[in-house]
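Encoded as structure tokens, the following chain is the form predicted alone, with no partner shown.
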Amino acid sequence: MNTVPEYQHFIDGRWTAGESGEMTGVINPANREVVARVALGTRGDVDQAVLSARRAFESGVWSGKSVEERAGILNNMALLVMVNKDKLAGLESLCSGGTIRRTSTVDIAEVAASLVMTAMFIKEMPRVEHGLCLPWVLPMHSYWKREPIGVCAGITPWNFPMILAAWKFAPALAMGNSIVLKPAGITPLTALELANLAHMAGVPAGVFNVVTGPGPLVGNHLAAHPEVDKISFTGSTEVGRQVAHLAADGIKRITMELGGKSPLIILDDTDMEVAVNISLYAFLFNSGQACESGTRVFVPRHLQQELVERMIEKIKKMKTGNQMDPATDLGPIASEAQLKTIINYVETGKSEGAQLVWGGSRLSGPEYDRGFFFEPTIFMNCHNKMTMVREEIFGPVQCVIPYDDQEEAVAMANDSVYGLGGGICSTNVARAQKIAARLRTGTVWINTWHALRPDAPFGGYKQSGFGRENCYHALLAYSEVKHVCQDLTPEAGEKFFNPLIGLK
């Protein structure tokens, strides 16, 4: 009988048991079998990651380090994640039910990109910058230099664990901040190793630190902690909002990455192949349950039944199954909660009138009845004004949308209350850069989509969030600016502020 791994927090550079002792069961969404078991968090285990994490950087053991000697331990980690490659792809995908050939080359790779991007951004950062020196301005020296904020909570959603876990650490850990991550309930195996891993690696003790546990409990005590300098979050508008009144009270700096009803829209000079490949990808990638997936495709009205009917021959040659296979192309759901949400909006996005023309079902069988499979969905003449095309399912539904006119595309694309992503189908260049300006989204793809890399920043308008991860931006958003101005004459007679008050 195969024993069930066990894993505690990460606290303070070591495995550390929980306050209450309980453990919960991590479960395969495939065929809902318990890969692993994990501490089931308290209050009381917050507040000892936090207190290590302040310990840690108030002593300078890691904010005192050189930006060189930072970039160097960085480099290392990145190095260890790739030598642990297959151990970290098999848990990613084992929890998350993304499929193996994903998780083994492009998560492995966006995890140690990050890592290194990051290395060489805060080296080519100015450490310091000098303000103007101008004949005309009193004998005064001003400079001025980005500093740690110092704790940071990191709190990651279940769809790509480790990746959105190193878009918070990583940054974080550069600039010189201790973190405390909490990962979500259903996929934390990655983040628990992720942080032995940084500890291997040269980080030192409490600066990086784990505790697992629900969000209401963990996440909410952690967001509102008054030792808590900095908030990152990743998850649902809806989540975002609590956590940003939590957070609100202690004045925290804040990045919030929340959701998305992103939009593709296919112009009459599109290559209709490359239409119906980027309008399938946007939407199936990791069965859906990507924030910013292409889930309203606007396509020319005549435009419409070509390409609905091209996507369906291409879904029916995909393997939906076992996400361990090497040759699955689609895995599970998440968890069943995020299965019978899909359900519901599909149910509701007929009865609201939208044609469905492929799928809708939960699938069966003897590959699919234990776990949570949903078979790939696509409605078409749809409108703005449904329920599934205004709000965030988090599955693979696509919502086609006819159009008449280029304006009428433009507009409708904007018409969410989100916007995170957004995409463009066409083969003339000029016009696609014309309506790419006009999208009000943090990132327009041009002929692609999901292209997320560590060198670019991602971020959304509007209630998609605000701030912005990867690149220097992230640098930026995880350290605080201190100006320090000296004035240069030595006489108090001299000074400039002396005639003001009437000082002699």
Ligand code: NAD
Given for the second form:
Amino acid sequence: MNTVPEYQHFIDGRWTAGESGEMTGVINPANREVVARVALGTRGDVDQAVLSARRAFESGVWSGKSVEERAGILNNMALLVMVNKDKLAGLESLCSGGTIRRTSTVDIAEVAASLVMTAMFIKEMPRVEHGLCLPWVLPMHSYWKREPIGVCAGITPWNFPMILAAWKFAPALAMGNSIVLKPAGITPLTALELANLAHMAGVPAGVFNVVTGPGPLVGNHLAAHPEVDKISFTGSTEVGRQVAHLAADGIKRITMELGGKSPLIILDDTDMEVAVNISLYAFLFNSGQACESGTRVFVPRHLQQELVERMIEKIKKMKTGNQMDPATDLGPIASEAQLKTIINYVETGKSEGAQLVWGGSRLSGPEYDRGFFFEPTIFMNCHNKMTMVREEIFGPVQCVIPYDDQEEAVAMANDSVYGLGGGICSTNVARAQKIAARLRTGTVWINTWHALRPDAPFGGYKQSGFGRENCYHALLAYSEVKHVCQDLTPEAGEKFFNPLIGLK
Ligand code: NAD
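Same protein, different form: I have the form predicted alone, so give me the form predicted together with nicotinamide-adenine-dinucleotide.
Every component of the complex follows; first up is the chain already shown.
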């Protein structure tokens, strides 16, 4: 019999069976084979995890540690991530469809770097700041410091499961919080393994918990839970809106990393080879399943044909296939539901008059029939009113939009409810920087794409969310500021407020 690994929740420092005892299969999107079974979480499991996180937080077992101790444990964990990189990358690729070439290099490095950089930032952050108290002629001393918020909930999507989990637990733990993580239902394995590694690295029991299960049940209950103080959500704008409503009821702190439809503006002075490569990388990384994918390419009208032809020539040489094969360039789509979404958008694009010049179909053949594979797809002569151009597809579909002058391109690029990423291809740095200043997006890349770094803030404008992950900005988002003000006048009669209410 074919046995697959079984994963329970990770609660209170140990593998913990769910209260229902029910398990669900996690499948490989390349062939639909079940690669693991995980606990199907319930509200009761969430309650248990949150209770454990609350207990650990209130005990001070983690929040009471010194910054150096917490930073040391995060560095230990980074080492454990590197030691276990083959296992983590293998699990990540198996259930998300991300190519093993990428998960074993970029993704592992990003998780380890997030831990190391966060440990560095926490040590560099001022512990206590003192006020000058200039308006106060009275002898008073004010200081303020950052404190953990309490119990944080991290809700994450399926496209880069371990990186997006690390972007939440690294800063949450660094600031002394406890966390309950709820990974996406189809890609829960690496979050569970990372919680176990955190425990092995020295994070005390109850500080880092993972509950698996369906979003509308487990995620919803976690977001609404009265004992959760902060929610950090990464996912679609639609679900983010629901989570924000739940958070508002409890006045919880929130960070929202949501959808995108990021514009790339190719200027007429561009190096065409650079523009062609970026136009491809922007929408094909992780088979287009990246929130900051560049999926609207604005190109001078006279360059459109050349751009598209050269993109197609390069696509012909790319290999779509089994993500576990190091020779594969593009893996499968993560789920059947997502594949259907992509197919629907492509059909809508065709019916609205976009010109399909490459791809547009599900891949078929012995290598593809059992999985969820879609061809890299390019539409040209698109315009901003098309559904496919306005909405996030989350698949390998590029919309090329011709423009006649630069002002028109900037206006169209900004004409979106989203504001996550944006980019410019140009050989004129000063010109590119002027446009960068005008793009209403949280990140702008000049002559590159997808360059996210743990030492630079990442987040969205407009309906792409608010708050920032990474860098010291993430540490601010996982902390409260406490002002302590001490009056140094010893005598009751000298207090500044006496005359204000007639005290003697
Ligand atoms: P999703 O919104 O469907 O799910 C995200 C998470 O929310 C999952 O863990 C899911 O189980 C959970 N969830 C679902 N319904 C819920 C509910 N009612 N209450 C609470 N939790 C619930 O997103 P997805 O399909 O997993 O991921 C794709 C989306 O994520 C895209 O829109 C993409 O742009 C976005 N994304 C954004 C970023 C970013 O940093 N801005 C990064 C990656 C992905």
